[in-house]
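So this first bit is one chain, no partners, the form predicted on its own, shown in structure tokens.
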Amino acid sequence: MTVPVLVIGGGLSGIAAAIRIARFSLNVQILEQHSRLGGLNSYFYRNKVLYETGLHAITNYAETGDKQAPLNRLLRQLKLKRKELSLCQQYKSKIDFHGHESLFFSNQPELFDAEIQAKFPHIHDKFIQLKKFIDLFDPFTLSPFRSAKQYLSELFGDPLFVDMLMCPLMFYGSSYENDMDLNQFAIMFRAIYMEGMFRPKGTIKDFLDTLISHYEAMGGITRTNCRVKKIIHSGNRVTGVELASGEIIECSYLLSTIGSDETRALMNPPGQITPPADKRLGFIETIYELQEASTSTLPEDTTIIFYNTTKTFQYRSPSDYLDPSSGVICFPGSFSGLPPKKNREIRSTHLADFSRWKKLSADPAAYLEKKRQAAVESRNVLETIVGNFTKDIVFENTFTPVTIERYTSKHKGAIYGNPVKIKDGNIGYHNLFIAGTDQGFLGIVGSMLSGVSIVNQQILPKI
């Protein structure tokens, strides 16, 4: 079998970029190894009910009229029509730092700007200047690593303000330990501060059949159980791919959306994988749905909140399983316009060590009840912030790094992939490139933009 274009990974990014493809009706293939779609974003079921994975919310949210936002461009490149997905934004956001002010945000800019006004006084200037710095910065250039942390430091001069501004942008984009790019910060800045998060009102499981359904009525194919055992080329080009079935399918083009190091593995023989791949961040995440007469007083009008418990915040693999002082607390149902839900959920996110867990999960036994252990962590640090929810709780359920490299094939567990990104998608052959995180682009939004922006640069001016 022939196909022009072959895409390795059925997650948003391939997806993504396979739809793309297929509006110029060509025959475009996306291969899956998994039963179902959505890599990082996909669904569970537990007791008939049907539990998310990733999917806690999406940065970028933009209005109708503004054109030139992610969101509309990435829908006009799929020619997806909004009202198809229904977007629920969200309430407002918290980041709170144990002992300080909280900080609070929105998808309207001028709240965070308020509060930084009211709560850091000495240097709302500063930060007017970096929103200008940040309007102006084109963050797509290919540059090397630039420390956001030390130009932050440089302009504002107050640690506590750094280390909460970066805060949440760490937790939904950073693969650096203590650290970002300074591209990877102006991005995220703009997903985050400046545009806002939000949701569709259905399912990550309706978002993934709207997606499908819009690609296969433009011809396109998809197949899932569909592993693939290695990239078959021939010096710098890619003559095609073996399944683990032993079927062969030749291509002219090939997008892999795996990973950087994921994909090189899979070349006969192997490409040689980078070094910083060892210091990939894993984190752990436990959802806790509370019975509908829950009595817990938990925030209503807050989605999320980006926390720290300790003096200084350390963004970094911990030296345990799991670092409870900090993480990401949200609650799924907090959107404006989402119907509402029989029970309520809240999810946390940690930072976790997959060495650890790799070695444990040798013993079944130790590896469950280690996790158990973990969302008590988890739970004990949460209360102190939310109140009390356990005598609520009828379902939790906890994945480490281990789980997310079971069923994503992610290095190490790791969601935000190789620190070193490859932003043209080009790892040195003629006929393949990357894309998805490795290429650069974060978050939802961004990861299905990176699929479409390779497809625009690399494959279809060739074709």
Ligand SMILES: Cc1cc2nc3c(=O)[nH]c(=O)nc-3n(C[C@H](O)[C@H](O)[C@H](O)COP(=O)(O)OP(=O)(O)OC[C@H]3O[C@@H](n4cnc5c(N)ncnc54)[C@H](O)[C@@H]3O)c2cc1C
Given for the second form:
Amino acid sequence: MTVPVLVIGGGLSGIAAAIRIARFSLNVQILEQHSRLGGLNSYFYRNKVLYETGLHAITNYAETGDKQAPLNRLLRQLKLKRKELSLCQQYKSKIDFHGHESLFFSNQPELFDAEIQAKFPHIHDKFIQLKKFIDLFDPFTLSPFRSAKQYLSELFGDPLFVDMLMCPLMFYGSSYENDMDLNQFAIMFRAIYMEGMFRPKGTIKDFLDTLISHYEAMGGITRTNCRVKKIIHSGNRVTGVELASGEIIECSYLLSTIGSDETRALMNPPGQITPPADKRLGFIETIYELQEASTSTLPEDTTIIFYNTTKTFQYRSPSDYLDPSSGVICFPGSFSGLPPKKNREIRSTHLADFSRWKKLSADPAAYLEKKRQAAVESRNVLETIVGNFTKDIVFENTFTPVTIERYTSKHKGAIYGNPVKIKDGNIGYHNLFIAGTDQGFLGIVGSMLSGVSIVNQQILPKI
Amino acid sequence: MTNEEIKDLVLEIIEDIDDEADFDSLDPDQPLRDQLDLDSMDFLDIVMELRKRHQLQIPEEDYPNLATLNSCVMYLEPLLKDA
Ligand SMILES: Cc1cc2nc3c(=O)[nH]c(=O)nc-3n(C[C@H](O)[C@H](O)[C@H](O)COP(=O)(O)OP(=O)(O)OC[C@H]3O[C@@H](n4cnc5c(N)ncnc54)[C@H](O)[C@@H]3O)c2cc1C
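What's the form predicted in complex with the ligand like, now that we've got the form predicted on its own?
Whole complex next, starting from this chain.
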């Protein structure tokens, strides 16, 4: 039997892509290597408590009724009713360049504007100019890399402001060191500063369950514990895939969401990953759960803090296991309208070096010890920013780029994938396309829009 | 299908895509996209729904024929004659 469309990878991009196909009564199967869908955006249990893995906040908040907003377009495309989702907005977030300057922003763009006017009055008119530019700019036309850093430096002439402006956008959506493509900058600027951040009222498990049951109700098929070992093709025409079990499934179209190099590695002969395309950014994240009667004086009304403690912000692979001098601190309970939780949670994310962690992982005891130390190093910086909380920790869990590599098979465990994106999803095959992380739309809404738009452009009109 | 039935079919499909679509002041000779605030992604859905419901294969170069409600009727009439 030939399946019209096979989707490799059951992360958010794969699920969204498959829903698009199933919606029009076309047979589609998701092939996922793990026992559970979700990919980077998943969950795990410890002591019967559910912990989310890939969610601080979802970008691109939009009110009901704003039809052109990316979030509402996405929901319409997936035939999910906005009314059925309970979305909780962030309180406010902060860009904290400790010892230098700080800027608050929220889902009301006026707050960010007022902050800039108060703290960077000399460039406020330029900021208004930037907003106008971004408003009229079409970041979706295919164009070669343009340096956002250069554009902003020329516009503002204020390195501190440029670094502060770029810091959250890089942490939440850049696979590129110390710069961003202007298109990606514009997408992320709108997503974070103009639209804002939220999370669903339920857990990521509830969110995934909603998507999966919606998909399966349309007739879509999910196959878990199915690792694709090889892509079968003659020349640039794909005929099917071979699973790790040896089973062969034939297909008319193949959509891969596992990364461009990771996809090429399944070809015959397998593609090799050579420099500079192998340059990847790794991250380390720790989740802390604090005891109920916590005496810590953590900020109550801040959802996320993007911080930097050095003179110039460096968004690049560190020359140590991690770089705690900058990072993201998230309070997952700080969204308006969330049901109260017994214990408070804090998450911290920093840039990390894959190769050091990988080498160390050969010695499990040393690797575990280093994870513990890394969390201490991270906390030492965090506590100068949010106050002490170490004494209240009842649970902590750290993952490294090696964890990500292990769970998602992403090359070098790089959450944001290849620095070079393939915007039209075309990697040189007649009926194989890529979507998700390496297509270029990043994050939760981004990866889902990526799945939707590649199916719309490359598969639905032809099938 | 009669012209009226085709009109209803198109509107029903649009309503299915966007349950907030407002047809009250719809001008059948003006582009649907502008009036209903639809984008190219929604537009593809009209084509795909026609295919799902009536097995119509509409080639990409014919999409402009679906611009207004009246042009939809003109274009679809011969195709849905026996439907
Ligand atoms: C710690 C962390 C925090 C994050 N925080 C946020 C946030 O706050 N907001 C936000 O918007 N985004 C956040 N993200 C990013 C977001 O989760 C990702 O951008 C998004 O989930 C990527 O989805 P994807 O489908 O492109 O990739 P993936 O989720 O990686 O999906 C790929 C899937 O393919 C499977 N696979 C790989 N190889 C094979 C194979 N050979 N055969 C079969 N299956 C295979 C993998 O198991 C995986 O399930 C975060 C990510 C992490 C890790």
